[in-house]
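There is one chain below, alone, in structure tokens, taken in the form predicted alone.
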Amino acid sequence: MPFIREILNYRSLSIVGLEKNTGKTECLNYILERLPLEKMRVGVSSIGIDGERRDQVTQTAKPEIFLRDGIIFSTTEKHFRQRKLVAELLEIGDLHTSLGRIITAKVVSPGKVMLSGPPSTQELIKWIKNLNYQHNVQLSIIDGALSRLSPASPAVSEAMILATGAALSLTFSDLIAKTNHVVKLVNIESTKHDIPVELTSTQNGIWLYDTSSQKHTVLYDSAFTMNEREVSRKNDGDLVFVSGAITDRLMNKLSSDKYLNNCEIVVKDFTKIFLTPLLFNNFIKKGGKISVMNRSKLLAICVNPVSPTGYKLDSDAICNELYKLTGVAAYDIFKYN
């Protein structure tokens, strides 16, 4: 499929699923099987635990992760000991997790492995840099955890693939709507304004920024102190910068302010947006704008049309409708395996 070739243009890739059993592992295996390992060195890990034979919640069978010769992988000590492949030990990390230290190794003889790597986005960033500098890895792939979009942040990975399917919803229209909403968030455009570094580097606060005078003031110290401030003044600013996450509660507060209800709201990236589709769409329809400091690159949508209970949806209809709505190519990878 075309997105395999496009992956080669990036140094890091995350695969995230909107629900358990949406085909994330199948997508990972599909990619790993087709990458030109003779031309590049590939590393892989997971922010959660993936590759188990049986789902611990539904007790249904799950695909295991298969690694070819030459792939570098990082997993915890517990799962490294349980591997079903021959590997050359490259590094034992200093980070201690509940499953032991992170082991980095190179596959010598292909086989299966469970991945349980760095547990946080900051550790993932360090992992990618380490693979690149210490082990000459040109492409690092992160297998994301259940409904956790943080590995897809452009601060972590340059590109992403989204996995969706019948496990998210058995209703065609609902599945399309939920997936389409996430794609809308991923594709939010970057702001055209130069935000001061003192704002972009901060971890706290909601700020008003005047794009003409380039001055900024604190709107709220945090999302928990929003009731402490009265409505803003017209000359306070024409842009709101949110250092953390934007939630329904914050959006309702901003929308109730007559000087802010059609302003531009800027967040660091799409993983900081936690808005229900109704509130998000209403804000946009009323003239408001949400933009990001760093935009993500969504390469493809992978669709698993089969639910854990065995119910099957029409994958062609899903893929066609998602492409029609989002402009992003959608594939049922199970057809190609």
Given for the second form:
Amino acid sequence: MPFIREILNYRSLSIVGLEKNTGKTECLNYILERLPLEKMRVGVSSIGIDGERRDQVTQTAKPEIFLRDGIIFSTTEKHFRQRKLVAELLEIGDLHTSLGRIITAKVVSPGKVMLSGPPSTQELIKWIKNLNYQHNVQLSIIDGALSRLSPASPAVSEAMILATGAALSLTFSDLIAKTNHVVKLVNIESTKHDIPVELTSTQNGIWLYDTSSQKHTVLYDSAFTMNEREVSRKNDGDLVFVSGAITDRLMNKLSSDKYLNNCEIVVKDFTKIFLTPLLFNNFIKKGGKISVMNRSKLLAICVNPVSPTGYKLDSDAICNELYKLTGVAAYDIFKYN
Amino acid sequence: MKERFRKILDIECGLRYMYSTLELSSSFSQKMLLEKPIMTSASEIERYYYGIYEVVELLTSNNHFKEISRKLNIYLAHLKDIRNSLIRISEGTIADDIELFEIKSLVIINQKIQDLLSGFGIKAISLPELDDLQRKLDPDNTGVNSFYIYDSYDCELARLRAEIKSEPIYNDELNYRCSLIEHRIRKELSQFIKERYELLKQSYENLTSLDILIGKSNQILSEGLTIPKISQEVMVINGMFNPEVSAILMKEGKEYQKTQITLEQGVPTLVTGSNMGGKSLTIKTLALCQYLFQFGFGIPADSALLFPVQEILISTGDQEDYKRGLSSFAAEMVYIDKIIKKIKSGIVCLTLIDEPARTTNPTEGAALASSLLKILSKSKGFSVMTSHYTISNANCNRVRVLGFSNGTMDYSLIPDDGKDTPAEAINIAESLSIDQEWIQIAKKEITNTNI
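Moving on from the form predicted alone, kindly provide the form predicted in complex with the partner chain as a structure.
The complete assembly is shown below, putting the previous chain first.
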């Protein structure tokens, strides 16, 4: 059974897709069906709305989430009322979403439910903590929504599964290249340097850090106001720490600066990298070094070879090619289901 | 229609600050506090303060209560506003699982707090007996705060559910039959709750009141407030201070000088004194004290003897309204006119007027101010007016800010004979290091007019 045993080593898992209809829900159902529930408590929710019977954008049929008894789940009031299972209500959260408050319940008798959970990553982090402390949940699983990668941030979940497929691109090579790019980002090595907490906990600014003297100075107060550089001395540091997102504009700025183009660039995690594949690849080819504070653990890639419009790609070829390129196991979950 | 706390919260006298330093466990209690109408009867206020007195006593002298007050806060923090659900159920709607869960939560909080409070005998709080509801909503007697339509409600339901579990695929027919039974149970439970609506109402009202009482009592202890006594004819506030200003001064390392004031029913009090002597602050703090008194808070003073009034009328003279085309003078006149109408209607009120007609010429301004004082003396309630104008032969109590002595301001309020107006404006301006030329010319002008 692929990757189920590996999941048990982690306390939280997110399933994120590169596009809608890449099979996140199928993948979640696959996992939930196989987890040893008699040995552990599992919690499941989603970021934002998911689990609709019909896709809200493309109007294609979507699988519902099937929950076995013992599973703890969180969903909004609206979707809780529409549940097709017997569940013991455990808690009503204070947060109001567009679909009502978030209800946490335990499945008593199995059935189907729509999942629509906390809408932001901050709330998701709280949700995972609460499930762990209040309801003794050992593994929390987050079903991603749309093409949002944010729940896969190591700040939220320890491990991730990436869903890709024909919905992303119908051209074989394009699909492989786009998926490969994301996997490359996920697999960026974590930095070998010890960066002090006062720097890693800052919410804004781009900083220059000197690994030998362990001192840091601010380079730009914000990526929006980086026309004027505060400090421009080469000997001020050999590492650039970006507290927020790294974009093409910032990257161009950094790599064109003769004092900075040899510096190692450090970001918090891969979800903060918003670089186009071309720029990213050029940077790496030129010998640039980019690393993360926290590296994500990518357990597997799931492939949905069917596009929402009905086209079907050769799933074996995709899986083999992805494995060859990335070294991460790729599966067509639909075959296993 | 009595004024509600929400309405008066932003009157500029420091109430917002008092509200921000009040720590309540539940947002539902906060909501209930904001909806509270002002208390105007002496007996009601007295009864309310007795409750506060009880809790303050327990918090200061009973170690066991101090320990459980932390637990109380945790339970109270789980209180939710379920008034709408309860009203709907009382009108015959069938509750869904979410509503039943919330009612069960309330019942459990009620029972737990009842257990905690037993033995302390707080008379102001009487929580209802909800044992039968607890048994009904927790048929398996687990004591856990969770809810679903339990198998034990109906043996047929239990049998059907077992059958569904054993079926390999989703069985529509069995699920439909289950849902029919579940619906019937929800209906019965709703009827049961409907019959106990009043008890549940009493429960959340008393629980939120308890939260507010504890919050106010803790505020009294942390902010150094006092529980007032209710007076029959005079108001005496000793050691009065404005907590907001006091907190600002404390940050700057300065100390607030407390003041003392006595108000007599039917006789207006005229406060005179130099600029920056705290006259306006006295007006604002008096309004603050009166509002806090009639909403049952601790009073920022060493001791307070207060009188409940029908209405609190305050004019601070800065009601300028350019949108309605009124200058600051016109807006003030219109506003004071409203106050006069209220006074003439004969209700007992506390009227606080800060420097009336200050923005016009001194001759007419003084005339308007002194005539207003005469009207105020007809009031059945209490009134305080501040002024810079020389107002002679008026039937009023006069107090004066002591003023500058030895280079520092003494804010004490002392009785005054009203013979001469304090002339300290130039001294004060000088102490603010204002342009020397200006001050010198002004001084010359004064000597010239005096000759």
